[in-house]
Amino acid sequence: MDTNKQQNVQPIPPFNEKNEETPDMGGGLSVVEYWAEHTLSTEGPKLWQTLLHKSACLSCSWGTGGQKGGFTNETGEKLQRCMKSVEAISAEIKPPIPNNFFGQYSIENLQQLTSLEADRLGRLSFPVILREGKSYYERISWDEIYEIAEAAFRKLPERVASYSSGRSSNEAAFLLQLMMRTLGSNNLADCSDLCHAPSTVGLNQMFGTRTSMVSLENLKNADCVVLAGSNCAYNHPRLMNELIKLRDRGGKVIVINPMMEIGLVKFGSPAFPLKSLLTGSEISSLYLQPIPGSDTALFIGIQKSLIEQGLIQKEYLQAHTEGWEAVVENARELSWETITNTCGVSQAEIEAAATLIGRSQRVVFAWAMGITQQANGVDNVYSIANTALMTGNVGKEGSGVMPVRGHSNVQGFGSMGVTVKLRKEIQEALEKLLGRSLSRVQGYDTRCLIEAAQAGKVDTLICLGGNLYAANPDSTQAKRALGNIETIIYLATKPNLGHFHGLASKNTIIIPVLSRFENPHKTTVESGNNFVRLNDEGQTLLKSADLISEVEFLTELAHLIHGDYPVNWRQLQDTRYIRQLISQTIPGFEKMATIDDTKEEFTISGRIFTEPRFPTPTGKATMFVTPLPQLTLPQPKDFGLPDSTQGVVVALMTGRSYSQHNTVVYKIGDRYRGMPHRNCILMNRVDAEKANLQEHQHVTVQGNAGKMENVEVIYGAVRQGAAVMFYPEVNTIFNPLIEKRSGTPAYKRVPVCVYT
């Protein structure tokens, strides 16, 4: 194949029909307008105060901030804030909810609110409780909170659980897991169980590491990036700056996504006002649109083409991997017909991708939830990493595997031991601290927690941030399961749907906590590229508020439960002492011992690989053969619909809108996809017209757990056989397949029937 023709072989994918509302590029002047609207408004002074505070961004794991200043990334580059960071801060500096609010609105009233409406109520500024048999939250004293909480944590350890999100600090995460494991419970469910766990499982089995192997400095040396199942133009806009710079230096970007995300085709970044903001920068060199859930087949196809073109690095495989022969043989033996029929991408497109990868010197393979939220998510991760290894792109400068994670500290929680799959080194260190063995009872991940609660096996639940109710599929099941728990304690800065629907049978307590930039003590967080940032002390802008820091609440609760065993818990309210414990307990965090004195933010040791030697028993990477997924769709009758039903079955991908952070919705529409509100389904025109559906027609969407009615059909650039609806609203209609090795639900391939 002529390499000159491969430079931009397919920057726009085959299924590219945009609707009349979709812009010609992502980013651009609309971002600047948003900044101006908010930073020059009455909330402007508070926004700027927070933006300039020395603390890490509240938004994604690519966030900036820390000791180098609010707009600075880990390499010292300036002007690295994005619109999502302003959205997140703007929500956190809202006025407090009025003192009489909860007395005026019953639970029935509050359950009518949308996610956006709940978020806009304002900041939580005093603790409240919903008691058994009552219809209204009421204010509660701290003495009673601790009395109820202590009694709840005196239950049998296996009946006590926690759930957490990445908006908190490393210090709070470490306290949570130490308190729970000292109790004898391993039930440390985390939001990452629903999103990123297949990456953790797959990378650990292959390389003996669980996180990105690529630093920001490393990424700057790449000449090709493969971006699969990610929409970083929406969710990690800072990463877009790196892709723009890569393209400017002659590098290539291969995008793999069943939907054409316009920001991954062209993006206008305010960081480059002269060359990018107005006209936009070309992002994708090659854009492939596989069938949802078929990524393993696509990457095996790339491997097959690499073999046929003589582009695999056999000497590298022999020296640095195990199991490579079976992986190569599997790709060689599978027919092109089987591969292309499974993934829906043509042989020519796959060969183009293989040529770009095989002839690049330094390739970074990046992915997000389109890869992991599948029934075969771990196999997807294997197949990507196999491809990286076959081309020698692991363990050298400018290359590697890079899961792109969401919350600003979701990775930090895993590092601190908030996981049901605890690293052996951390287990041994904790056992030394405790002077005894940890419980060997298998803990509940997030889906297992819901199943256990539904079965009446959970008495007590503490939620450190997050929205356990709305983040789970099958909202009816989640509500019923949480309703079986006696006591639920929510620590949060703002109300969310979980506080109104995820109600305990006896006591539901909402504790208002200080946000990252308000804490009276220093804290740390970890970026998705293994960089630890230090957050300065701050103070809340809420006057006369009755708030508490997460660290203070957890240390006091732990003191009540455990006394002074195995540590002086109250002393840990000075977070310097927590960081000392972290430095002694968590591998790679040794520099935490001196960070208070040095202010030196650091890359966690042992995670960035520039040589092909890995922390496995042999020092080699282990490769795994990946079976092809079986991707048939049911028929309308399988949903209990009559044979006369006029409709079409599609593979639904659930996702976030542009102005959304996880379950928190900031705007009801999505201008980049041309979806005007939350009750839309984005479909390929051909699929809709096969069922005699028209754009803007209102339809019913039926899943295996329920249905949504009056859903508006929107035509968009999604491949045939696939469709898109917004999470968390659509969660109510399905109970998906679960990736058995990781516990992650297959949110990105949900069979639904669309009919009138």
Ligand SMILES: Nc1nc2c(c(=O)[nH]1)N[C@H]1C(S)=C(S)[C@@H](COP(=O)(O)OP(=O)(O)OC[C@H]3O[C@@H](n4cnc5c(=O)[nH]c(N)nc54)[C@H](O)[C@@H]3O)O[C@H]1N2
Second form
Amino acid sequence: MDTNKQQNVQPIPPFNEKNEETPDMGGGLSVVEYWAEHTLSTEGPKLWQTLLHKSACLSCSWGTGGQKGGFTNETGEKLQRCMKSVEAISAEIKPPIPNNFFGQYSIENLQQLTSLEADRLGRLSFPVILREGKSYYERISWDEIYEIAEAAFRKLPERVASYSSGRSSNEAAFLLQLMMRTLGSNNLADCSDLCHAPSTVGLNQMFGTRTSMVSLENLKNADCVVLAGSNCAYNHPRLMNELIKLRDRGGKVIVINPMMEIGLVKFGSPAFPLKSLLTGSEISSLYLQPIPGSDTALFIGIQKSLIEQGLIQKEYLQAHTEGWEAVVENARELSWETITNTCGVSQAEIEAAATLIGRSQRVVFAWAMGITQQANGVDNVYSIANTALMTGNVGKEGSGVMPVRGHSNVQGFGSMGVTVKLRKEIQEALEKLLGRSLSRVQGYDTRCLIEAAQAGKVDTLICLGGNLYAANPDSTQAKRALGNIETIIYLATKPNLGHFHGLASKNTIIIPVLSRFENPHKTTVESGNNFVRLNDEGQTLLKSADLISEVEFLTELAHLIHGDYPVNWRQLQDTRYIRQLISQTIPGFEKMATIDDTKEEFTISGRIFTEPRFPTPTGKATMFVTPLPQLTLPQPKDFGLPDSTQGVVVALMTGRSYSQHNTVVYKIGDRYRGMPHRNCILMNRVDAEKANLQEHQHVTVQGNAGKMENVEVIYGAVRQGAAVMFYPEVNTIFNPLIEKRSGTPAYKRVPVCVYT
Ligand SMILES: Nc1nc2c(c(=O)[nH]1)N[C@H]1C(S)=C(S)[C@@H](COP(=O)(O)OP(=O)(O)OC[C@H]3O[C@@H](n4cnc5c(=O)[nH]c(N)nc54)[C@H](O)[C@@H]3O)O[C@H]1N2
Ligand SMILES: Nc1nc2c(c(=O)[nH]1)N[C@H]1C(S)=C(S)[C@@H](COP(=O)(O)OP(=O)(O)OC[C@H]3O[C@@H](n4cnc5c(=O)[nH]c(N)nc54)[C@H](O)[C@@H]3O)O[C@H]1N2
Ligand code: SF4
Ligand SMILES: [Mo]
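Return the structure block for the form predicted in complex with the named molecule; the form predicted on its own was the one displayed.
First the chain shown before, then all remaining chains and molecules of the complex.
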């Protein structure tokens, strides 16, 4: 049986029909061409200066850079800087927006800009305000900013909120939450609410920890990686090097993704110029394509097969877990028919995955947005971790569970207490610092913040980076909600759609801040692998600009609101003192106290598990039974369309193109998926033909909150019933289900009707 099953292993997935124009592998020479084009261009010297600066890469959470130099990862390996990093830096070193710009273009003009056009305006280089009833942003003095901000923060604490994005430093994040909590507000919405919150919730429930339990060294010792709902070929390119090396040493990679992402089949990495770059390295040993939103069923299927093949580690379960009997029983009882009907993957494929996992010695289970951005995101996480536990793969060298995080410091924001689900240890430490209790009022996460604003319950909002407007679903709702807030203060490096659409009713202020590599002080960030990096001081290349550091602005504002309570805020402008505070209040950050002297970047203590003992009351992991999702799609008539409409309803997976960073679009096309511009829907040929559509035809795509017209149909390697479109544009047409335990929107299973 086993030999047969092994033969079933398929590196290429069943739904593999690519668009003719798409390349046969991810990465490849074009990556190097991009490097060459940019580093040799007129911006080349500035780029190199920034690339060589001792600070962490701005882009993703993989965490390249820092004290060992711009090209080094945390294990000291060189040549670990990818072109996404160049893309991100290139955007930040653009010339400043001219002084007379905002006087020339009204808000109405600015609202016509696309995301790409907004970003290309250049760096924000002086503070501006849009006053009530006015149609132009105008320059504002720092004195007036502080006057308006202070008054805005004197509102009832429950009516004051913050939103943050994960690019700022730990120091800024710590200040933000301390300022808000000192005020008595827990309204600390963060982009992670839209992102990995289900991972945080799920891991906390099961293991009493909230982040990846695997270090980079651990990953290097794995002999199998299960990669579910992640397109790391685009979004965490240096993780690809680890997968290449794993395959080289005979390990296996199981990819779980409704879409065939070509870079997960084959990837040409510049880190291996001779053996990989031109010819490409094989990545997937087995590629499974479940129905969007059905991963729980797929993982239960894997569990069932593990049980049937006698591959579960019963002794491990007995010794180190609780609740395992019910989980095993559930998998045993569910019929194969129910499982395969729910996930759309055949029993043979599922069994092949189980065999690979069960026969491997050290398996890492990694996942990203395809798993979390679902109405049952927490169950998805449970089902993955249940599978890991059943095979004894948590708390063991070279194995474990690994959420692949988003922004370069999004994890640091959570660690610093920028969350509506504060850890008890931090709460107690902050209460000690404040000499009083923290407010017990439940804070608003990102979706709740939008709803509270819509209901007129928010007066003041401060946004530390990000793009709250465009990151949220249902842009019309987001715009209306933000419009009910009296004062919004945006701290940003670049202009974005949010600054032009997310306007307050009285005052909207944009404060231009220094980038990570420009701050006059040292800062730190935390990678998705729980590694803290130290960023050196730098200088801005914007010579006559009027920029401020995030730390300076937040400390000045906090000083105005709170005086010298509970700390001398202005003293904290020397960020060394913030790090002292962090070391005293944040668990695992003891080494932060000495990092200025030692320059020693470190792994946060208590995060990596190589023994199966967990920080739960019993020391055991808790397993939860995961219900199967009910996945039906509505009919065209449910969209209010007449019966005569020739249309097809699909589950839309909304996400990133090759050339964008979240809401910021760098290039309009996506060459690896053969999507020439942003207004495309990638779908399976069979679905299109069902609705009498042809490739390149222009169609309407309608969700439950609006429609997009003139969308070009592109055929691609996605399973039937699923389709792909890009955010932020697509956020105009739907208001999704929300995962109840984490607050995260189901961005990856959006029912839409495609018709002409
Ligand atoms: N260059 C670049 N890097 C980035 C970012 C960026 O925008 N650009 N963003 C950063 C951030 S904040 C984040 S969160 C990460 C995002 O990184 P990813 O999570 O990799 O990005 P996404 O494009 O959202 O989607 C991931 C994959 O999920 C798959 N998927 C969709 N639905 C399902 C499903 O139901 N099941 C399964 N198994 N898979 C599914 C999609 O086909 C897609 O391949 O990247 C970070 N890094
Ligand atoms: N439909 C759909 N929607 C999604 C997603 C999806 O997959 N599908 N993904 C969701 C996810 S995973 C996330 S994380 C969110 C992202 O949501 P956000 O994090 O809110 O959005 P970004 O686009 O990353 O924010 C970019 C802006 O941050 C600012 N910025 C950059 N660097 C700095 C800095 O150093 N300091 C400051 N103060 N500002 C800076 C710049 O002004 C830039 O324009 O979007 C979510 N929305
Ligand atoms: S993998 Fe991520 S952190 Fe590393 S260089 Fe690329 S974008 Fe930066
Ligand atoms: Mo994210």
